[in-house]
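A lone chain, given as structure tokens: the form predicted alone.
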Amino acid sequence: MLGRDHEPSDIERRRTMEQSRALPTEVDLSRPSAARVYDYFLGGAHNFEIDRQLAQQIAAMTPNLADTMRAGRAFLRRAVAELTRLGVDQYLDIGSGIPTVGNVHEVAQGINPKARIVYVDIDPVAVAHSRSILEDNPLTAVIQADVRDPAHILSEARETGLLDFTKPIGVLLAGIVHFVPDSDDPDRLMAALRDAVPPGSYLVISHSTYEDQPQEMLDAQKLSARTATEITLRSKAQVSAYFGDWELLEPGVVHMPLWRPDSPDDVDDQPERFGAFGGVARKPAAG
């Protein structure tokens, strides 16, 4: 069967028929959207039925992605609760598809509602839904622009009048830099975003690997290669490694679940069976 966080009230969507109305007329709503699929897998509202047909049969060919999409959001989730707690009060969100249940600005601005978020994505359906969903939040911004060219990224976020690149910003990469291959150098990204942001700021990280996973899986994953969307697996090391030279928090970078759980009843005795290590680290002061 396939799981879903919740299931979406009449009233939620209700409202995804309001804002569907609302998107600007290049966006097809008569053909599946890989950004509402992944809002569906997290019982979000913003999707149709098109959308749902598809999720079905992405469940069934493999039953445990609905799970680690959870156990991504969940990862982000409980970072950036923690960030928010140590007073970051500003995200740059990359990569961020639909915000939707227990995003972003809702995690953030649940602890302070000061503050301030914006998103970016590429796909022009993602940004449409997002920019009608926050219309009415003024402390976020939706951009569109592409994880490999951190330039762009950098300079709309500065034009947004958002986030101040003099004090700490909390840079989150969920589940984005696997979409990268080796071809275009993410470490090279890496490094630029790193090198971006002040000191005491954050980077957050989850990403897909191939170590400790059956071949099942494995196999599973090279079904990506079939999709303008092909997924680079990869080990702890080289994850461990776009974090440069800033300081890992505690328990550094491990299976998602086992980042800094909520209880430890959260954790079941596969944590590795998601798929994805995360981590994050913190910027250190300059000398």
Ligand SMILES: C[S@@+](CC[C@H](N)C(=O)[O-])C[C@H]1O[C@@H](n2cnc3c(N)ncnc32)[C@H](O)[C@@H]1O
The other form holds:
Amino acid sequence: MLGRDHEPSDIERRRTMEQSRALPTEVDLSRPSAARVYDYFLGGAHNFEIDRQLAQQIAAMTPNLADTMRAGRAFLRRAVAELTRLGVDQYLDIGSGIPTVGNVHEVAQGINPKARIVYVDIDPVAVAHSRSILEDNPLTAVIQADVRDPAHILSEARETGLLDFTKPIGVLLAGIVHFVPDSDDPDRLMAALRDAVPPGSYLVISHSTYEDQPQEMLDAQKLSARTATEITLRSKAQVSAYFGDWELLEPGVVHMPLWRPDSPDDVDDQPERFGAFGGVARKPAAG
Amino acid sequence: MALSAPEISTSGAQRYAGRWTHAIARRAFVPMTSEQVQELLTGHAVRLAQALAAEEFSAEPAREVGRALVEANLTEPDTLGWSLRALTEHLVDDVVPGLALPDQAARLTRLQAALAEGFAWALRDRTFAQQERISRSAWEARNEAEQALRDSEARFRAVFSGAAIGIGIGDLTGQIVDVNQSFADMLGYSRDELRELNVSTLFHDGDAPGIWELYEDLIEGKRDRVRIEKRYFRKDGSELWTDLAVTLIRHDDGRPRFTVAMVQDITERYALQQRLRFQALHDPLTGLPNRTLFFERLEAVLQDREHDRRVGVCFLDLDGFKAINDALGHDVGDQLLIVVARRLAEAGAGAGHLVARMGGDEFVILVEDVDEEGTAIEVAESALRAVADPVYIGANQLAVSASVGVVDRFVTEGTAADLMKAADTTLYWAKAEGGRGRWARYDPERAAREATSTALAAALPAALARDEFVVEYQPIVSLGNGGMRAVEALIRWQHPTLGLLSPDQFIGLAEETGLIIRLGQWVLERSCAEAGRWHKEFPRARLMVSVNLSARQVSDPEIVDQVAGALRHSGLPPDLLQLELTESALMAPGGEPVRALRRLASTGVRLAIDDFGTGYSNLAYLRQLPIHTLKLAGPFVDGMRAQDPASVVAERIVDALVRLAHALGLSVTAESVETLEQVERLTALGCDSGQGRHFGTPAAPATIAELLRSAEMPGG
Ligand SMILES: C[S@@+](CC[C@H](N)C(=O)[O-])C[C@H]1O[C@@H](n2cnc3c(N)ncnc32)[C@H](O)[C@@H]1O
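Coords for the form predicted in complex with the named molecule, given the form predicted alone:
Entire complex below, previous chain first.
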């Protein structure tokens, strides 16, 4: 009569898995958020006391970090501008954060007013904020989803009706993959995203690294654990692998400021001090 | 004034903007290329310079520049500092070199103030706006989350209160926290009453062992779900059967938090199950347990092997039930079965025995404990007595009887199926013993014998196909001159495991199964072939072969063709073939055998009556038959012994038989001749020939050929 029971260990396993995938059901404003800390570093005021405290703590330990974030945002701007000039007119921006200024839609629509953008973030406040900003922009949509659940992201993105999955799509993963720990198998997630888009699509990734970094930089990363997620620093080889067999655009996976700078003057004497790699690759034709 | 004003230098403005860009671009995030920033700042530089040099001074453009810096996200405090300083330090030199207005210093100060104000206002506005926006977003996100929570709570509430299934929530002490109306209704309590209870008060005596241990495991977090069938007492004391699923709900960190029970009322289903189970285990006509239940019980008894327990089974079957059914109809038959069932049940159940109906008119009584003395037989006898009283059905008075097969044995001696097979066999014995109202008790040795016979009978056809039979030949010798006149063909079975079997071990079986026809034909052909070879080799011996025909062969219409065929194939002259028939084969009614014998005789073969004197031959009838020889049955010759007073009688009988035969023109062969003395007496009585150990035992064909060869030799 009790034969229908499951093994407890089984249930245990499933339960924890389900939990890790569930989106936050509560909005906990007593904890800092990565999106709002990032906004602070970019000079925005879309943040709360708790976020600023953390940001100042990080800044005190490593003054470079603010520069890193600005450099990351600038990399994203250059990459999107480049892709839009190459003809890409639809973007899936995963981990989009709180768009203060220089958002993907501003950059892309500044070049091609018909460009469509679907923003994805896990942070409910960031999502609500994006929605309020984008209210009047019919060519954009915002999805609350977890990058670790690509199937969910893709089905929601299809649902918006903004993206045509038979045409090239720019998939943007700027400053987010380092929030995915190895235990969540980022290689698999990246592969799922690469597989979902047609040839001619582009993948943009920027990712923090431990390569060539001073110790205080590495310590600062640990502080990030206070936000919703800890950061996992990865090597250039690991980041390059996320592009799979796609063709990297020149100059490949490099320290961010080195990626197609607006002018040679913009490049810092020590581009490695920004502590993150950036790269862009194109999906080859099938076969 | 305007004429005297120095020109605004475009390249100067660019230089100024270059310094500016360099100073601030790295301090703030600017969503533009540095070229774009410089272009923007060049514009600002020109506007500032124009404002400074304007005929009618206004600080307003500086205010706008301050605001524009903020709008371009150039909001770092350093940016403001540099911008203000540069106004006094570089604007005139870079952009309007040589400008020298009287109120120039005051103008610059006012421009500085306006730019700072514009910047501050814009920054303040922007900060307020962004703060408001993010607060609103946080609020909305929270609202949405809470709304989602409220929605899911409302959905849960709706499910909870509207569900037909009973739902109860308990804390880890077992205290019931809440139940829905369905649960309360099922148990006959109000919800408030139930909320006062602890689940332990819902314990039921009939709860399956281990239920509460499962519950303990659950609240200790060792398992997440338990599903059982459980009984409850309703408030009014009646019983409720439920299908109960209890699930553990945990805190986020995995600690047990509370339990949720889902209860479904399966009382009706359960009652139906019970009813179905009863129906499945009982005979609808008589209400007695059926064979399924009987076997369940029997199996249970056989499982109980602790001590040297004996179990008994009485297998009972009405005598002549089919006749009653046929004569009086099935309704009467059914009524009879009902009465018999009731009587058996009364007789058996009183003593605690299970009485079941196996089907048809077969009943079985399980005697769970018997001794070796035959308690089971007492049960059988009381059953027979119970059945024997007359039964009145409508106008009919029926005298009924039954037969019983009784088996009793140790529970360790075989399976239920073995036991019932034995009971079946025993019932058959009881019936075969010929009468009504009898019982028989199982006899393992008899059963073993019968089993062997059955196995042999089953093996016969294959044995014939595999050529496992052989024919041996026993000499028949002339009492007059001592010469071998004939041989009797005797079949043997060279059984692969049992060794050489004599005909009395299998001919009876062959007759029962009808295989005797094929077996007999095989012997006939084999013997004729052998005799044909002897005749070819030793024509002067004129050795006859004598072959037994069974009654079934005699009545087989093809026998004449078969005999003729055997002669044709072997080339044996017909008068060298003798067919031996038993008296019973001749006595079949209807005159058929006579016709068959005539036709056989017409082929020219000789006919003999085997074992003469054991049957009741009608001598007058004998006269009409085309017989040539009588073979005197063994017992007559056996009786002829010296010093035995009875031998005088035997001798007289043989004397009379020989005379009778000779009077009918028949020759006489004596069987079972074992001693020289017997030979002498038989010779004295005029008996023609003899057969028996004295003259030789059955032998292989080669041995016979050897005898013929030596007889041919001079002096042999
Ligand atoms: C550093 S910001 C990057 C913003 C923007 N992409 C850029 O490069 O300027 C990282 C964003 O990723 C979001 N994020 C972190 N973990 C995430 C996850 N598992 N799924 C989706 N978004 C996530 C955070 O909420 C945050 O807004």
